[in-house]
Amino acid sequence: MSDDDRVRDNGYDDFLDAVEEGEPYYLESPSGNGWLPPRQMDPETGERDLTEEPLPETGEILTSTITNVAGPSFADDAPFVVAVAQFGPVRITGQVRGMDHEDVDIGQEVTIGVGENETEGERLVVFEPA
């Protein structure tokens, strides 16, 4: 599949583009709640006046798991580690790269980036040790 054949998911792809350009962001409501794009309103308050705010440079791993048997879209990537990391007010899910799977720890600082999965070449969020 070439890049021209892919359907663009505007909010998600805009976020990945911003991460690749070194300017990752999240959306903040007037109440201070943070969300990842795409988001039209704060689901907790209903506020629609969301502003783009810079994402912190590092996040902290909250949880992780090793995937040994993956679905068809990630079959060639397995085994891999998926983690949820806290970056300021938002939690982001991504693949952990750049370290042995057994060395991924809760509380570990990571940076965010964009990689591709081996199976389909699709872009995805990746974390690397800070």
Contents of the next structure:
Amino acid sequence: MSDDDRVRDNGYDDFLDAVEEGEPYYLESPSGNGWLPPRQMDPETGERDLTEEPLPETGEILTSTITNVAGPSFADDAPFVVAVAQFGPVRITGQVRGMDHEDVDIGQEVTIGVGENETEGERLVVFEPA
Amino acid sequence: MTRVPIAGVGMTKFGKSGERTAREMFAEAAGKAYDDAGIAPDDVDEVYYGNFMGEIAEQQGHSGPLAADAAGVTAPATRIESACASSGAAVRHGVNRIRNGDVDVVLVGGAERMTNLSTADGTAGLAAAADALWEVKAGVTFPGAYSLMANRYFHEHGGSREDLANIAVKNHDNAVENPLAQFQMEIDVEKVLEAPTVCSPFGLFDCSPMSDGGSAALLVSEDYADDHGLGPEVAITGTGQNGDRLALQDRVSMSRAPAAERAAEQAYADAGIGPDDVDVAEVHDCFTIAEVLAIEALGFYEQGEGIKAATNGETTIDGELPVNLSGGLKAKGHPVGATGGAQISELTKLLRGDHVNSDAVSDAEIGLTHNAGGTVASCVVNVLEVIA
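Form predicted on its own done, so how does the form predicted in complex with the partner chain look?
Full assembly next; the chain just shown is listed first.
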């Protein structure tokens, strides 16, 4: 199924579009908590007045892992590196590209982008060295 | 709070029996529980059945009444789905229903059929317990998610792959004589460290296996037990359940399990005990790091100190607090929807004295089960005590 045929996931695909357009954002609640869409409420506070704020240009890897055994959707992608990175008040999960797997480390500065899953051609969040 | 006697327990042997349907395995476990309790199916008032991936593995939804049907019961029956904590939550529902005074006999437990799927399809099935948008689309698997937690834990607190390996070795040792365990075999640290890497830092032996199996327990009111002369020896005296953000990225910490901390706090308060009172525990070691996160969240260890527990021999069979004497998920097996019920079954036997490893805890009065779903976005803690 190509991206043209697939039904979009509100929030998620909007976020990827924004990253591709160079204007990534996150949702911030009045309390200052940051979340990714789709979010109607801040799960910590119940606040509903979430606003779109620009995502910082760089983030920091908090943890990562090299995945050798993947599900069918990523069979041709393995091995790959998954990481969680902190961008301001929000954390994002993505795959690290553009560097040797063994060199990915906690504290690494990264930028966010949109890549493609080799197995199925789906879009996904990727990080590259800043 | 009111204690809820466990009148009988049963489970299948866990292992690789992909041709067996979940309904068949639950029926076998329930049959053992009926025999253990001396209760007939027509006395069961309600059924709570844990199952996670029936739609994926068997194209079977609506499995509450199917499970009751298989267990010879015509009564209200509900499937409880909380990923790998499904049957722990089913047990808790049963406890609460009896405490409410609405029913006298509840059949709880669960079953899961997994090995009819390929490893890749099973991996994808388990990943359905993660956030489908923000984790699965990035390639996160469950070994991967727990690896992310392990690497963060190492960064914050130290520890090594050897420490994790000692947990796997311990739990395999405990399973050797357990006829219901999937892996009745010893392993050593070297074997763990040299196994193929699944997701760094986990090798194959850091991961619980794909398993098939069923579990069941018959919970009763004290009045019913008295009226029928059952004489149950063990009761559930405390229960707690809590939750967290589903996606790991949205947690306050990736090296702790706050849902387990909150569930434990509730269960301890409910039972009127504290962590120091617990003599033996069955915790959710789906991956070696998960046992570390569990024993810290349960208050047995300060944060950052649980990593050395197995290495130091403190949680081994002859340690101060034996953990996972059944073999745990790691060696007993992990048919996910059956696991919480199996913890109740094994711990009940350990406390009664009719488990193969009971001699190691012959003086034990209080035991605890910890059953986690996802990366501990769901957690159920139950406290069991000897009452006779």
